[in-house]
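This document opens with one chain alone, in structure tokens, the form predicted alone.
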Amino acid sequence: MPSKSPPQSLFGSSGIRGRVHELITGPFAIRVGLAAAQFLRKNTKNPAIMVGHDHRTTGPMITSALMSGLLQGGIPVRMTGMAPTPTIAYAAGKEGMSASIIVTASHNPPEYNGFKFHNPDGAGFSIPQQHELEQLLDTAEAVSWEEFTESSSYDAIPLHIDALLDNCEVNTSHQVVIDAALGVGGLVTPQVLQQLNAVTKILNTPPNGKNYARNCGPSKIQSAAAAEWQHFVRLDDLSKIVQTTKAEVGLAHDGDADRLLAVDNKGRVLAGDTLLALMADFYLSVRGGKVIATTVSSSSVVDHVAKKHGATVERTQVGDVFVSNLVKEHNAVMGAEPSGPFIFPEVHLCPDGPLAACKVLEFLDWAKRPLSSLVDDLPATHLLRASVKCSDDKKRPVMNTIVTVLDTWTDIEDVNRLDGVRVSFADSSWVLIRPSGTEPLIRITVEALSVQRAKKLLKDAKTALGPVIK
């Protein structure tokens, strides 16, 4: 059975994300800064740093706390303003920084911000690297002012664009949808896809930092892994103009542009374990490889792929770090999450959005066949997802509970705790039901041959949690 990882009272799957003036504040802000500097102080030569920040209102204010307290702590700063994660992630390896920081909170509400760090390959903070940092929080002290050093400034985004072209070959002119979300991915991927040839009809740009969550919940087209960014895309509008427009593919990003989720050309959301097996046939095919990495959450159709390539799949924790990490364990070909995050390790191991949309294109240019098609080919199963509200002070109580009321159940093959527990049954059915490392969730996955087995674990997983949350 792997390890448990050690609690974390401020990290979740991704960064440190809370309510602005309530957890995210300017004093928080300094607070982490400092304790950056002397965690890349102790563990780096020449420490410096790339930050960054989505187009949230609040953004500028915590990013300039954020810069406050990083200088004080000693460390010079690169400032690259208003830009996607990966485009800084990836400036920040290629610059030589010891680490990059982006302030964000991704999918969540406009009310929400926080912290993504990075180390220079694009890799998250590794568990550990969390645990150090946390533990500075309350005990880091700026430096002499003889220490104190300067700031500049720096555009990232050519820098990206250049990687992105320099590692994506597209040959035919391809019809493509963009929703940008009025979020930050506007300001790489449609320069990017139109300069590999495509034809683009672009949405929702340039960023917005006040209208971007339209209130929308999710539609009845949407995947149950759109429902997760119901704050930034109304997916049902892009299926709409893919249709009007006879585009090949619809392709959007959520607010700082780390994920991807794509629209085929009949106007179908595609759920994200859809798209990973599709790229992952894809990857497979012309670069080779052993090993997809994923998560414990992604869809068996991803093994039924690899397994035609003589490949495996390592799943991992929820979380891009775990992705990442598990990657470069297994020196995998690359590495997805259902919910959007794609890992191209040739070019660094940030999820890379905009990356990802390039990548889309270059397996339409391989396959030479409609992506719906393509989608109808895969293996068809049954997968659901849902959420349950639960406090983050019950989300630990909760899920100790759940795990000796799960097995009670009949007809257990495995039982796998490595990320919440993952039920699986002797027909190749399985429940994954865990905590939401961004938001006050319990998550549920369920996967079956039958809709209508599936649709009965999701119910029997919802009545088992609803005694136990309340």
Contents of the next structure:
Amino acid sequence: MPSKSPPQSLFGSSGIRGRVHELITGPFAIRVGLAAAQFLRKNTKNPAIMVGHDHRTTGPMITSALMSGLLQGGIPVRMTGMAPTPTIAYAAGKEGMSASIIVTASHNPPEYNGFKFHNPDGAGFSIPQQHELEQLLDTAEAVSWEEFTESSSYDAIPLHIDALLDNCEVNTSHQVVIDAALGVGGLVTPQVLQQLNAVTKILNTPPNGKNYARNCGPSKIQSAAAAEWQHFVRLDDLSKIVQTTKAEVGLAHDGDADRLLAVDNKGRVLAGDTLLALMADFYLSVRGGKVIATTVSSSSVVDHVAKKHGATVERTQVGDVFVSNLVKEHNAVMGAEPSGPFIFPEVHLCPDGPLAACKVLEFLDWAKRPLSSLVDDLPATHLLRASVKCSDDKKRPVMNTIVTVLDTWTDIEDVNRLDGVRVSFADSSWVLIRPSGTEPLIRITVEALSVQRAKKLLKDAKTALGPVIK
Amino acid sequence: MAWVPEFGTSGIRGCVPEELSPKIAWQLGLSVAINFNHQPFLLCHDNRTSSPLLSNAIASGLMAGGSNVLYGGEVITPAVSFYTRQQKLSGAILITGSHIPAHMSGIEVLGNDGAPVDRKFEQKIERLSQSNPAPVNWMNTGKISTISDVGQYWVDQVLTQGDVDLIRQRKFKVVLDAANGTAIPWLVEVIKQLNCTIIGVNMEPSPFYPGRSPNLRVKLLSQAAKMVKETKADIGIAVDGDADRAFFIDDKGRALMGDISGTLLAQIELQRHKGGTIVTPINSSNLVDDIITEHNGRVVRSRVGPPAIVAAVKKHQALFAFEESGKAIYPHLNYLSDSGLATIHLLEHLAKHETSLSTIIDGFPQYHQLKRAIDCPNELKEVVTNHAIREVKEHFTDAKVITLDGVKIIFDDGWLLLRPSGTEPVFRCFAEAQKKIRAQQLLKLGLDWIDHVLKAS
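Switch from the form predicted alone to the form predicted together with its partner chain and give that structure.
So here's everything in the complex, that chain up top.
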């Protein structure tokens, strides 16, 4: 098991993220580029890198500085400009690059930015890779002037679209509403779905880095679940338009389109776990396979589905990097998290929102039933999420203390400390308390067979956390 | 090592990244954007290995300061100022090492008229950088777009500046020594359009300048000069690394010193416009005085270096300016030296007067000019200069002493100039006389003086 990154690490669960002009500045991006260059020179033969950014206003500024560092470090750069995270990561692998860096803060508010690092197979940098890179931030050196490199521009989007079309077979025309979150998913998903003969209506496009998509900044988030998704979760409009247009499904991306959420034909926003379970069922049915890879935070519904197929569910820490590695390790047929990243390893190991959108259409084709009835067939469990504020420096002591508090609870069946602490109870309910990797929050997830039990567990967990954080 | 940008006589120059790091370039971009009120900027560069990394850093700084970046890529230097001025842009940043060694580079900031910004502006940028200015709010961060016609625009415009048909009829045979530099495609295009046969020397673009130094010196052009003779070419044209400057070789294979060709180009302009003011720095040959007065011209002497020359050009509304380094400035079109304009005007002159370059040069009075440099650390330059001025004034009471830039001592039969270089850690000595032996004497006198003052300082 790789050791967890220390709390002072710049890396969160997917790359480096922060406010622009605070942590994420031009000079910092130059250092990141220089460090990545030295990392690649050391670890790869004939290193080269693909670089791109999402739709944030600060994307070009940070990307140029990053490139300056990479070129000073002697790495030839292919620059894709604005594109989804999975598009850039996919093109990097296809074009024989040694890695890709995407300048994005994913679903964080627009005044944030950051860096995601991916290997050529699409998987994000592992913890040891992140550690090595982080150490180079202060020590990396330029190559001699004869070896400075150049960048060339590259259009990654057509390549990704072709790959998606090659890997999906949809024979009927589906009615779909797409919510692109004013993000870069709008550059790929509508185009692909249209080529798959879907009749599409598109919301929140073209990309716009100045506005919060779905009018939902962090301060306006009200529901507990919304804290998990930030502006990714407000799917009211999507839900409404799916109903008024009588669409079969609504599909929503986050800002950099490595994630997908769905709304069913009745306009119900599906929990991430529900879509995860449905896609797991589909994949285990049509592609066989013995393993679904997911995280400690996902619902037990997927376990029910897997059991039906004689397959198992492997769980790891929260974060797509861990899921990608778990997929590799267990040769899993699919990997996913309830927060929306879907990994289909036959294409690549990067969570791919547009690919997931195609796969949902393929699934509907195969199931030949309305999405709502498929959802209703799943075993009913009640999963609730919440989060409480906790500054980054307090996270570790809080987690250490909360374990001792939870230990005093009754009817405990198992305590899992793989990522935060997950306590399972005899009535098959469970609670997971874990610090967010990207934000100053501690997240609580509970699941139970009855809604009363779930609510009580959530309340108990919050009550337990309150005094500990103070 | 400086951590903020510091300007020399020709922008900011240094080794990359030790003296000119991406961080300094980023800060420069940021400060320029803030100083120019977040207006869009053209960004272009030469063909050095460090150009892409520096331009990305500057682009990032400009965007952080709220300026949109028009990225023009690798392009011949005069085209950048030409485009900025004619397309009415708010300014440009040009990354070029020009004639300095390949491991170094430089950054020049051009204003909306395409001229290098003045010293006052440079000082503002330096002060602003030192104060660590805040970037603009994330929402107002600049964007970058690419423009690809900067070089072609220059080619098209240069070709409107002379009697192209007349030149085409002459079917000149031209030796072009492009120094493996940035200029190649565009300068070749201009010369080809003039129906010239091109015999190329150092024509493979390379950031390592394998053929010769990217500088222009008569002695660096022996290969091109030989080629002119061997191929019986009409003319040789040699440019520096980014082709703002040009030297010419006559049909006898003689590479002309920059102030001789500059004087001829000045004469051509005076003939075309029937008189006017010519600006040239204090270190140019006295030849210019002879020829210019002959053609109803007035000579204004400036300090050395582009900002000083351009300031004098603007002040005196000059018709033309040149520098012994091969710079030729046509102020009504371009405040940066323009090898293309110099070429078309020279070829037009030869065609129109049905003459050869050697014939014209043989008609010029002969001056012997000698130059030498002595190592002098940058921090000593000011002391040494002041010391030299004081002592020279005391010593040469009979001669005319000018202290416009360094110290120039004018005798009846020649002159001597002692001045610190603005770009290198050396002190320069220029000596000129009509008699070779006198020039040699003066040079020795000058070198002894520098030596003496250096020791005393």
